[in-house]
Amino acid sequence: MIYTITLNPALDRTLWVKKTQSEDSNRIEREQRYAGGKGIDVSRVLTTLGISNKALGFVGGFAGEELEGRLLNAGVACDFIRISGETRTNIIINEMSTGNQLVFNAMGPEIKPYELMQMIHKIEKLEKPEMVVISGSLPPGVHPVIYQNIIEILKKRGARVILDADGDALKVGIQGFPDVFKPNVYELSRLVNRELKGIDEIVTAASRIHEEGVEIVLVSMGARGIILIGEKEEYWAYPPEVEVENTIGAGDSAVAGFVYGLARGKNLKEALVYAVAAGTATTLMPGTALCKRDDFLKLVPAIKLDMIGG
């Protein structure tokens, strides 16, 4: 069974607008809800795509209801812890009038220690963990060693983990030394606190991290693709041209899309041109909506890779 968890879940509002004014009201146009949050993005993807998984995480008040509501009715299994809190609510402005969008992250509710543990245990009695996405940021209350403990926790499991996150969560998240690391080209300049710009520099970067123990790291840049370091293989896949709707989510869509070729018994080289493939797909997509299957399915033949050093 495949799982993810997102400790910090939230509730995306997005809101168009002509464009935005400080000294007059600004009139909504149109909004969009979703349940966001980094694993459930990838639940939500891996559900589209046909691969079965569970989402794992906390959720309370109205907004944790209407997240699990959506989920449910977007065919995603769910198992959430129920915590005293109110789910958090993220605001995504977009200006109609230049293209701009304007993200605002609430910080999400506190956890307090006894609904900590109650995931603690949820998680070391999950029914038989092949791979568990962990990903997103942590809501107050929550030391970032958790991570770690998770990771450790599964893997004696048997599970293969792969990691998304950033800022102290990554660092100390590490160590528990994830099957595959996800980080995006800036969230790895942070890790090895210096900037990294070429393709030489991030390949270095992330040999290094590879060395210290991560079977896989998995790096993403954007429009310029993603890098694959592993024991063996060294790939870099990249997409077409394409225009951009929105950026938001896509690096989520992407591990979707590496776990579903992994899932399906692809070789990395292969699941590497589905993760591209997933995380090109979103940015097609308008507000905070992920990708379509079709879209999906008709970027696969247009990935480009070349063999890093080849």
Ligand SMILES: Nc1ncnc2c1ncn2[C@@H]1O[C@H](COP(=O)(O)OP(=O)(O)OP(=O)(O)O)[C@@H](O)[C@H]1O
Second form
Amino acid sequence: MIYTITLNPALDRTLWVKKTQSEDSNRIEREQRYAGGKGIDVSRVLTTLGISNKALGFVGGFAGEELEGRLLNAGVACDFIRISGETRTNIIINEMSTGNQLVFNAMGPEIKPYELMQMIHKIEKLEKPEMVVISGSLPPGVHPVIYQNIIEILKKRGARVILDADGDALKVGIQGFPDVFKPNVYELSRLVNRELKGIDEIVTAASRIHEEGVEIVLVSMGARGIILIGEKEEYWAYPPEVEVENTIGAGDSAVAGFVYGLARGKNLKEALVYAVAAGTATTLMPGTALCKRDDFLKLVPAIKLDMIGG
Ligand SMILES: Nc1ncnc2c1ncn2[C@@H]1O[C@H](COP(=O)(O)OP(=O)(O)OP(=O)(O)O)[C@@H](O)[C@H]1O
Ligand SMILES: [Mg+2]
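For comparison with the form predicted alone, provide the form predicted in complex with this ligand.
Below is the entire complex, every chain and molecule, led by the chain shown above.
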């Protein structure tokens, strides 16, 4: 079974206003709520692509119920731990006259030590974990060592682990040596404490992480696609020029595309192409909407793949 882990999921509340103003109250023209959080995005895209999987995480309160109900309606299987706090709500304001978007991300509820341990025990007993995606920020009350611990448990159980995180959770988590690590250029730059610009600099930094013990490093670079550094395999796959609507969730979709490839027994090259196709397919969708299967399938043959240094 494929699992995703989102310790800090969110209910994304998206509002549309004609124009934001501070002198008068703002009239909301339309609003929509979505189940959000990076691992949850991965689960949603995997489900869209027909790959059965289960989303794990913490949920609580009304927002948590709403989030779970939305996933249920979307056909996404989940197995959440119920917490005493309330799942966070992120606010996204779309200004229709300008196309500007304001995003307010909430911190999330504090996770109590006994709630955290319920998650650890669940992970220790997961049924047949083949691939596990660990993704997103940590909620308050959880030490950054958590991802490292989870990775170590899962690797002992024979699972392939994919990590997509940032900040301290990443700095410590990478010490668990996930099988696949997917930073974007900014996350990788923060990890190595210097701004990476050119492809050469990015490849060098990613290669070092590979040499330290991470089997596959995928660096996503927005419209420039994704670089894969593995054992004796170095590729760069990139999308055609497309009309981008919104890039929110593109990275999560890319992770899902890669997992889709591996789940279908494809090689690294093919999985990389799927990653780029899924990421780019999500950029065609407005707001926080994720990719459509048709767009993904149409993009696959349009993705270019080069061998780095070859
Ligand atoms: N402007 C773009 N045009 C075409 N494709 C894009 C664009 N932006 C992102 N993508 C696609 O999505 C993939 C992942 O995007 P990106 O590098 O922005 O991830 P990220 O920063 O991790 O995103 P997220 O906000 O979801 O975490 C890219 O490799 C590419 O395939
Ligand atoms: Mg990302």
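Rigid core (definition): largest C-alpha set, two forms, superposition within 1.5 Å. Residue numbers count along the first chain shown, from 1. Predicted model, so just to flag it, every value in this text is computed and none were measured.
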Legend entry - CA of Asp294, rigid core aligned, shift of 2 Å or more between the two forms: no
Legend entry - Core-superposed C-alpha of Glu241 shifting 2 Å or more between the two forms: no
